[in-house]
Each structure stands twice: as C-alpha cells, then as structure tokens.
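Presented below, as structure tokens, is a lone chain in the form predicted alone.
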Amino acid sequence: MSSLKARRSPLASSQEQIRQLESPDFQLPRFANKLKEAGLFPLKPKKIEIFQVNLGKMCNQTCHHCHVDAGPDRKEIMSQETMQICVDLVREHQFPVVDLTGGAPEMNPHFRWFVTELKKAGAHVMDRCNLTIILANPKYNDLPQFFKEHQVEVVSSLPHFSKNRTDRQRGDGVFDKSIRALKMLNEVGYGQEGSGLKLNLVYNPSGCFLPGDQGGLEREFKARLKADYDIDFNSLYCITNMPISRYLEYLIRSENYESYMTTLVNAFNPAAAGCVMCRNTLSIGWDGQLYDCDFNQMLDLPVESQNSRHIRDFDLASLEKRDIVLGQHCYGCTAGSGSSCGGAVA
C-alpha cells in the first residue's frame, strides 16, 4: 500500500477507545495501583525540561502503527498565532528544549518561521521527521540545509534497516525514499564526528511484542546502516508501540490486543514509571490544548489543570503542582525498559 496515497480507515472515538482500554470483558490491574504499589501515586511532574508542539496531523505518509492517525487527508494545523503564544513561553521562561512533532511538522506553512523564531527564543530545536518529507516534493529538498543553518537536532524513524519490514509498517517505497534522505543528511554532516549536528533514528517494533535491548539494536542498526549504504547517525531511540488509535486497531484486528496488554503489565517496571517522559515533558496540541502527554493529547485527555488547559492561559505554576492524568495505556511507558519520545528510560 503505497504511503502516499493510502487511505485512513475510520478510527474509534478517544472515548471509545478509552472504553476498550478498560472493558470489563478483560481485566486489568489498575494502572493508578500499579504506581501506588511503587509509591508514586499520584504521578507529580518535575521542572518542565521539553515544551513538545504538535504542529498538525497532515503527514505524507499514513503508517500502520501512527498513535496521532496522521496522513495526507488531515486538515488540522497549529496557526501561526498559537506559534507566536509557544514562542513567547518559550522565551519567557526559558525551556531549554522545543519538541516538533506531528503529522509532518514540515508541512505546516509555517514551520520554517516558527523554527527560526524559536532559536532565537534560546531553545533547543528538535525536529520529528519522517525522512521522507525531504523527497516528497521540491519544496521540501533542502530541509537538511535549512536544519543545518539552524542547529536543528533531527530525529527521525526507520522502523528497521531492512526493507521489507520498513515498508511494510509505512509504506512501499518507504525505506528507499529513507536511504536516500539520511544520504542527504550526512552529506550535509549530520550523523558526522565533530559536526555537532545531531541524527537520532527511531526504532518501534513491527509485530506484537516489545523493543529489544536499545543498546544492542543500535550497535546493530549501526553496522547494518554503515555497510550496507554508508550511512552515519547518533543514536537510536527504542519506543513502544503505545495501544490507542491505530495500533489498538490492529490489535484488535489481529486478535493480539489481550495477549499484548497483558505482556505490557507483566512487564510494568517501577524504575521505568518514575521516570516517564510526562515528568519533564509538556505537550501542546495543534490547536493550543495542554496535555500531559503525545499519547494523552491523542486520547483527548487534557491536563487536570483547571487554571491552564490551553496554551493562551498558561499558568506555569498550576501546571507544577498538577497530578498527572493517567490511563491503562500508560503500561505502553513502563514496561520493560522504558519508553519515551527520548527512547529508552531504565
């Protein structure tokens, strides 16, 4: 199925999904008496580290694991004026680190202006692409340069290095396209010793089952990557599939939904829970909501914050003492190893 021009099927309401996530059909431990059980309960945040911006669910591609159910077909965008009210923050309060995401956040218009106003914020600007954005169309062809220019850490996904499972979880065409992208990204010196340009790749599994030792994986994807098509980059980042949208379908799909949920709680680890990506991450909607979360904005569960659910009444204060909103798909986060935007996390 091509990644262009595939079609989304119709996905479950956030509350249906909800509802799936905590049927009475197949019980599950709580995942708020999981933490108790580890004396966490209630999850508290940290110092607010990573300000991470959704900046719209339009994307070129429609993978099959996408939580955000992004594709060509979405319409929604962040506006330039939420960009202005995220800038401001970010300058106001000095977060030292803006997360872009979407969709592909390149194909919001104004995606470039809000890169290079942030920078001069004094943030720290990383950029969630889906390599394939670069070869999509001319416009985008010299992204590795405008990210160069700008001191851009890119991360990027690649399902596996080999072909065959890369397409088959994004596309036909996917990894060539890939390959052809991160050739264009060294050549430009990410990836490059001494270039301080950064290259993270992203590894999610393609079946039912959980990421193997990230550290391992990376070694591998870097021999792997290196002989077979001269390709260079930093690290590589470990992240579960998380059991809502369309992943939760194929789950469900495919028979595999309990089987899963139930290797996720077997694995819940309490080393991984204390340091979720929540604790130090905040995340913005395209439309400006606050979530504690990617995956809470895409279940539509906004932060218990009464003072400060959208970005035009932020109130840092009350979002330092809020308890953080959790959900059975939490167990996505806290099992085995970890898993975060950052990969890994025990």
Given for the second form:
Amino acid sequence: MSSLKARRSPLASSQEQIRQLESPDFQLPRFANKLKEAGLFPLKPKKIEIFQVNLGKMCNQTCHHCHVDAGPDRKEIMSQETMQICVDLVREHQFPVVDLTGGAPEMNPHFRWFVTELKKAGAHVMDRCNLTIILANPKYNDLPQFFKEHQVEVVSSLPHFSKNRTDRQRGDGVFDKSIRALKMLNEVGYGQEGSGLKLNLVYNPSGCFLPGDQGGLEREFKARLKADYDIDFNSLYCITNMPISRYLEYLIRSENYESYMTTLVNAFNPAAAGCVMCRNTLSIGWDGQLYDCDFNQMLDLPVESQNSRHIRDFDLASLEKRDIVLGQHCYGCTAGSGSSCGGAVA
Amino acid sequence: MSHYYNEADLAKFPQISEYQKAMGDKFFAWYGEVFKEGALTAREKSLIALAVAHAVQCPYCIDAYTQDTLQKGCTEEQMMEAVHVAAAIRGGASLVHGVQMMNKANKLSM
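Here we have the form predicted alone; I need the corresponding form predicted together with its partner chain.
Complete assembly follows, chain above in first position.
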C-alpha cells in the first residue's frame, strides 16, 4: 500500500474526489438541501473551542482508509514559523483545546517544542497518535513520558480489538505494535483511574458500514482489551469513515460507493447535523491555510472568509461570521449518531 | 434479469404497511422494541438474529444482520459461530427425530 499521490492515482487530486462526490449519476440529495429541510442552512459556526492543527501529511503508516492520503512518502510538513503563529493565536484568543493531527504529528521535527509552547500558552493539548510511531524509531520511545510530563491527552486509533480487523485496515503488524504502545502508555499512567492522564481510543469501521452504538462498542472494547491484553483506556470515540481520499478509492474499487453514500444519506440525522464539529472547530493546514474541518482541508475547500484564509491573516470576527463550506462528503458527519473527531455527537 | 430476491427490495421493507397499515405499524414498532438493549445487549440480539436469518434462510435478513453485526463490532469468528449454532440446531432437529423413527421401527419390528 502506498499513497494515492505516490501511485499517481487520479483520486490524489481533490478536484477529482469532488467530481466523484458531486456526480449526478447517483441521484443523491444535495447535503445543503438536507440542511435546509432541517432549518440549519446556512450552517454557521459557534465559538471556536477546538483549534485543530495538522502538522503534516508524513506518517509511518499507510492505512487503507486514510482521509489525508498520508504516508512515508508525503513531505508536506508544518514549519516552525507557522507553529509560532499558532501559539501566538492560542495565547491571544485562549482557545481551550488544541488538537494535533497529521499524518503522524510526532514526526514533525518541531513537535515537542510546539507542545511545550502550547502548554505555556494555557491550552489543553490533544495528540492524535497512531500508536505505532512510539515504536517506529528509538527517538520516539520516550513519547509516553513526554506526553505525561506535558499532560497531553492521547487519542489513538485502534479500529478493532481483533488483530485481523485492525491489520486489514492499518497494515500488517500494526495491531501487535499498537498493543505494545498501549501497554507503554498504561505503564506511565495513561488510562489509569485517578492519574488524570487521558487515553482515548478511536474506532472506525474496517469496511463499508457505519459504526454501531458508541456505548456498546466501548463496553466491548474495554472488556476484550482488559481480558486479552490487560489494557485500560478512558473512552472510545466512534468515527464514521468519510468518503474521501483513500477510503473513497476503496469504495469505488469494491463497488460499494453508491450503497455507502445511500446508507449515509438515509441515516441523515438532523440532531447530529446541529452538533457537527465544524461549528466549534477551526482546522489549520500544514501550510497555514484555514478550513472548517480536516475533511474540507483534504478536499482543498478553504473557509469562506475571503480576508482570513491563512493563519497570518487570522481575523476572528470575520471567521465567526462565515458560512461553513459544505459538500456531499458532509453526510459522513451527520449519519446515525453523527461523527466528529470526538466520536458520536447525538 | 428478473430474480425472486432483489437486493434493493430490502430497503422497501417498510412498504409492506401500504396494504395493511395498522398491522404494519404495530409490527415495526414491536420489531424496534425487540432489538433495543434489554436483558440481552443489542449486540447479542444481533448475533441471534444473524443465526436465525440463516435458519430461516432469508437473504434479506442475512444481508441486514451481517451488516448489523459488523456495525456492532462482532468479529468474523463470532459471526460464523452464530451460523454454526443455527446449523447445529437445524441438523439436530432432523437427527433428534431419529429417535421417533427408532421408536416406530421398534414398535413395528419383532
């Protein structure tokens, strides 16, 4: 498995992905019209609570479903100069949560400096850690200790408690390494009651179906990971796979695209639509561009605010008045119990 | 090409209420109630439904509960064990009648 970009796949282009999503061949209702019916159009942001920073597309893994098309071959990475602007904005506006994502954010050479500065600026920092990075190179082995020292909340992908299901999505050997990394995190106190060190896992379906009830899956994950591996964690976040990038390629290749999109459309939940993460999140790309969410970022759909599309031109007043940019992919966040970087929303 | 079983017909299941609304509405309300979390978890009920789907050999139910068990996090091993439970009961149901055959044979024989 390599990235779409490395394979020179047409779907490496965001325009080609949008063309597929907007294709009239499938006669799917427009997402914007669904929002109109629910009285939510135009979709407006609320106060920014989560400042989500994508530190780059470089990753030690090449997962089959990755919406970033991340991988070892991707060289896009955030500069320290852009990070400094992020820190200054967090300090100035006191955004309560900074959510670090990638790629593997830890592969950015300025990652530790960035976390340290964000903590000094007063933010709660979350790191979206793929787990295997902790074992990928000796220089990352002390990440659990670093996370602990800086009280970083760790959010880690583990699509299933079975090796088979996890490795099929994330690559051979990923499950065993993930278990070892989880044990390392547990050993320094993560996921342990009373430690204050939060370790949350992310479940996303290994195939063409929606996630089930988050509470039921969390109970099952906790029971199985404890019984089989003596692993503890705090919460399980269920995230719906977004029909973009490599997951879109999978849907088309497996001839599941139309049925998956129909499932998303039929499961449209107005209650979830009112709570989508783009209303309280701002997404910052590796190059400093501003987006409503990480998915719009990957589709090169910047925020609507013309005069505040880059972090160096950051204008909070203008961003708070913007309309959120919508597309057919947005059905991925409004199906069933809804989906966000923090799991179900409704 | 025409088929007795058309995959797309599963989505039309609610339309059975068109010919008998009162009974249809009651059925779907009861169906929804049955599959809620209760003394059994929704996950356990889904595995039972998958097994029964194989016992009654309903292609729609097999599709629906394969998807549902996957959504509820069941593993392939668990799903196939459920199918074996259905098969064991079906096979056992035939074989246990062997006792009836033996009883009758003994009665008829010297």
